[in-house]
Every structure is written in C-alpha cells, then in structure tokens.
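Single chain ahead, by itself, as structure tokens, in the form predicted alone.
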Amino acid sequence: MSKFDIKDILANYDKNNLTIATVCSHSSLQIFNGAKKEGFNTIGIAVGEKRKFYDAFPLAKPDEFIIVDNYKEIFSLTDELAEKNSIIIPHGSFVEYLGPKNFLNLELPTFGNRNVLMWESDRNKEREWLEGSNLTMPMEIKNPKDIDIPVIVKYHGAKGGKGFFIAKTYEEFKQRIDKNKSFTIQEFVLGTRYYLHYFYSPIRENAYKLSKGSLQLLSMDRRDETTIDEVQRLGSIQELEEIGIHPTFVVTGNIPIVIRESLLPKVFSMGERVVEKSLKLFGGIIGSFCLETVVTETLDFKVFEISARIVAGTNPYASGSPYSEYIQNNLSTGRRIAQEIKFAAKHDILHEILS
C-alpha cells in the first residue's frame, strides 16, 4: 500500500499523549469533541483563514489549529504533526480533496485500512466489492444507449451528490453528462432512502460478533439534498424539465431518522456480509463505515454506495442517538473513534487499528 511502515513511526511515538488531528470540515467537531471527552489533545488543520466559527463552540474547539493555503501542503506538516504524536482521522472532505492515491502517502498513522481507498473511490471496484458481500444492488447500466428506464448517473469520488443527474433517455443523457469525468449509470430506485453508520472494531468482541471483533451500529440518517428535495414545489418533475430546469443532489444538510425495528437484523447481516468481505479482500475495512441504501414498498435493501469512513450524517448525534444509547450514553460515533485509538494504546495495539 505504502512505501511507509505506520510501526516504525509509533516506535517514536508518547502512547500516554497522543493528538487526534483532522482537517476543519465535515464532522470535525463531533471528532474534535469526542476525542476530548476521552481526554486528548486535539489539532484542527485549517485550509485557508482559521475558522473563527470554532470559538462559538469551545467543546468541539481544537486545541491548536494549523494553518494552511491549500491541502497538498499537509504533507509539510508530517514531521511536526509526528513530533506531536498526531493520529490522522479522515473524513469525506479530507480524503476527497487531498485526493485517495494522495492521501495513501502521507506518512502519519491514520485511523482505519486506507488499502479500502481504492475500493470505495472507483465505483467499478465498489460494486465488486458490495455484490461480493451479496447485497442487492441497483441495476448497472453499461451502454447508455440503453437506457430505456429512469437511471441516476453517479462520477466518481465523494462530492456530495454534485453533478449528479437523472436522465429517462439515452438523449438526455448526452445532453447533461461531462466526458471528462469517469461515472456510472445505475437504475432509480423507488423507495425510502437510509444511511446506516456503523462502527467495526477488529480488536473488541463486546457487540455483534464476527469472524474478527465486532460490529455496532450508531446512527441512520437521510440525505437533504437539492434541488430533488424541493422542485416538486413548482410543479412535476418532467413539466420542470421540460423548460430546462433539472433536478439535482446536492447535498446541503442531514436528517435523523430510525429505521422500523423488524427490519434491524437484515441491517446488521448487511454490515456483516460487507467487514468479512473486506476482510477477505484487502485486510478489512476499521472504524466507521456507512452503507446507502434505499427499502422498497417490498421492505427489500438495495445498496447504492458505501462511504469507508465517518460520514457526515453522524452529525446530528454528537450528543448520542436512539441506537447509541443502547450502547452508551452520550456516544458520537466521533467518540466511538476516540475510544478505539485509547483502547488500543492501552493494550499496545495500535497498529491493528491504525495505517
């Protein structure tokens, strides 16, 4: 995976003052804040002006901030970062912008197997990946001159839902795709959708076992996303577009939701199928994960994509949610991280966890 052995740079490391840093973005505070109430230091890496919004919420407030123009100059900051005992934890943000063949190299430990880079952001790879763990799927549309169904065409790379489209015809699709980017076309799905944000841990067996550790699951969210959220104020879809106005995914915010509990052991064989999947491919996939789906009228999951890291649908949970509680009071899944890097440094086992 790397030029770099993540032990040889831990041998270096105070395992009783470890930092927990991360780019300002995304679900940093919920990191930031859940890292401090297990007791670490915390470092926010700030692209451009220090993000003066941190000082309205001094429990989610770094306790240092780097600054820096851009986020290829991250890689200057490995020899201080190391100095200052710094565990990397990636977010959406952090691993899009810098980049997954980028962000393989940088040479600090990083929580999770950053060998899932390569799965997750090529959606070719992605699909092996999911339809190897048996889950059901949308249908993969590999000529576009054979749509003849509503399809929702996907680039790649995490963006949050940007350029995304629907087309219903193999014209439309002509008309709104960019060539210069790779993408997928897969089959609309009807149906409601959820984010399912589990956390596996192959160094603890206190919750759903597998083969290795455990899984947990800590939140479920859905996706607010825009225009397709609220075009259909001003009228049907198709008259809209008919006039040139066409809906899209964007994302712009996260909202709770829970999941009928009949349908909760499907939602965990799932997650299972997808960690004794990854283990078998590439070591196995660390920590949080989300999988996102849509339930049909039929009460069926079809997966659409996987995201390997904290997603920002946890947002809404920094305080805990209805599935967490069940676990333990107040538990953000940036906590959860917190207490994984802890626990492992107290049994000298971080490199399980970390790459």
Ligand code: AMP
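Computed from a predicted structure; not experimentally measured. Residue numbers count along the first chain shown, from 1. Between two forms, the rigid core is the largest collection of C-alphas that superpose within 1.5 Å. Compared with the form predicted together with this ligand:
- With the core held fixed between these two forms, Phe75 has its Cα displaced by under 2 Å.
- Superposition on the rigid core between these two forms places the CA atom of Phe282 less than 2 Å from its counterpart.
- Core-superposed comparison between these two forms: CA of Phe188 displaced by less than 2 Å.
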Second form
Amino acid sequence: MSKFDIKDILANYDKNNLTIATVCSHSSLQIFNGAKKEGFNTIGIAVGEKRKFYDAFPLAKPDEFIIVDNYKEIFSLTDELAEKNSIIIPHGSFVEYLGPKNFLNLELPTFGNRNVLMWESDRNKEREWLEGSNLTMPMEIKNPKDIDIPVIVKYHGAKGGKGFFIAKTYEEFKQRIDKNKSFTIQEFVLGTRYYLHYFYSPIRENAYKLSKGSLQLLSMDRRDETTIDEVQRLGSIQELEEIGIHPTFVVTGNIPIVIRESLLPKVFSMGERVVEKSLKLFGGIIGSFCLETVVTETLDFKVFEISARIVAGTNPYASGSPYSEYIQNNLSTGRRIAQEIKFAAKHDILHEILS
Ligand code: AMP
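Having seen the form predicted alone, could you give me the form predicted together with this ligand?
Time for the whole complex; same chain goes first.
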C-alpha cells in the first residue's frame, strides 16, 4: 500500500481519539499497557475467546476485543477498525500468522515501514543490508562439503529456531539435513548472545542523533532456547548425540541482561549504520527493531539476524529497563511506540511513522 492510501485513510481519522490495535499474542500485554499509559483506546484482535486470560492482567487488558476464527478474517474488519481510528502495531506473531504478503496488503495504518519486510524476510537481501551497513555477519558456507568448522544449519522461513541444527562435519550435516527444505549454513559463532532492542524515530531529535531523527537503546535480552540451553544437565552434547538426542533452538522465554558499558558505543554505532543504510535502501526502518548478536571473546559483534519490529525480548521490561530508566521512568518499548504515535498525531505527521 502506498503512502498516498495511508494519507487517505488518515484523513478520515479523528486524531484526538486514536485506537491502538494489535493481535493478542507475543508482546500484546506490553503494547496494550503502554498504550493505556499514554491514554489511547485499545483493541485486541484475538483468535478464539481470550478475555478470561486478559482478565488476569487488568492493566494490560484491551478496552475492546474483536474475536475472529482465523487471522485472515482481519481483512473483513478493516472498515470497522478504520472507523475506530485504529493504528495497527505489528509484532512478530502478527506478521507470521497473517503471512508477510497479506500483511503488506492490510489497508490500515500500520506502525513502522512495511517496505522493510522484503529486506528482512529474504536472507540474501538481509545480508546485503547488514553487510552494506558494515556489520560483521557469521560467515556463510555455500557448499556443505566445505564444512570444516562448527556450523548452524537454518531452514528458510523456520520461526523460533525450529529444526535448526549444529554440524561439525559434512558427515554430520548429511545425517541431519532435510533435503526437502531450503537452508542456509552459517559458521556457529562462539561467544555470548545479546539481543539489542533499539528504537529509531525519524521525527524526534532528542536522542542519539542520526542524519535524520534519532536512535534510542531501550533494552536487551537473551533468549532462553530449549533444549540447547539446558541439554548439558543430561550429559555432554557429544554423549547425547551418540544416542540420537540433538539440541534444538526453540525459544521458550527471554532473560533480561545488560552488556559491558564499554561496549555501548559499538552498540549505538551498529544501530546507527543499520538505520542510515535502511534510509537509503527503502526509506528507513522506523520504530523498534532488534539486532541479534554474538559477542566474541575478542569483544567483537557478529550479527546473525535483524527483526524489524517489537520483539518478545522486550517483555521483561514492562516497567522499564536498566537503559530506558536513563531516558524516562517506566518506559517500555510498548509505551515508547504509543508516545511516538501521540507525538506524530499532535504534530500532524502520522504519515511519517505509519505505512
Ligand atoms: P535465528 O532464527 O537466526 O534467530 O537463530 C535461532 C537461534 O540460533 C539464535 O537465537 C541463536 O541461539 C542461534 N544462532 C543463530 N545463528 C547463530 C550463529 N551464527 N552462531 C551461533 N548461534 C546462532
């Protein structure tokens, strides 16, 4: 959908009575809680009855629910949502359940720049963007026969690390690979993982300044992944592999974390370069995004993935993080998104942060 269409839809919106809407999953508690703190109406789009669950969290319960049988039904609700001046906040599950192509066609104002999808969902384009930003990514191994270091094999489109496996030799690779799926082979980077949560505003100048707008670091987390993170309770990985038990990377939760303070300038520099490149490539990665990194023992960052919207790793910080605390008390990513929308509505520049 073009900016022109968005402006058309926004022209009919009552800017003093906006609604923040999202799908009830992933980071929705935080998004609703943040929106309420900033005085917005809230709508939760739920597949199946979910009211009872949200009753347990009154401060994160949307004012209104729209219950659907499946996510595609959202397309028949666009008029109703537009009448309520709804702005959609996409999160990982939202885009996944709807499908990236369908998401692109959703005719409702959506927080962030939807053009990012084609750069994020295609691994080759993602590499072009990140390496073009002078970030170091894990080395890619094109031919499995060349495996002579530990590698991680990733299936395309697999979410949450599903099916990924580690191989140290071509033989191991052959034993484990599912030839019916397309895959990428990456060097397995040894080090500690940090998932860095940024917020880029093209319309505010009150943070780390970029050529246009400014950048914040709101928090960081580490993912809890089963069974790789706990497998050693049972024995060494080698022992277990011998009896056919292989570690997996399915995300089950998120752990709050901070990084050595001396690494923060590098963290900002990486975020800066990714945003500046995105401005040139597709008009900018707007709002929250996350760089998934490994810090090596030489204190270098290797970036293995980017997520271009709010990540579930921000959920430990509903009432702020050790970083957002230096910006404002009680500032979650969900609340920061609501603030950005509020500021843009006030200055009549919503089209600059929505697509
Ligand atoms: P991804 O779907 O790319 O986020 O990968 C899922 C998980 O696999 C990550 O959260 C990491 O724990 C791990 N991982 C991914 N890429 C690498 C890499 N190149 N080296 C080491 N671990 C990785």
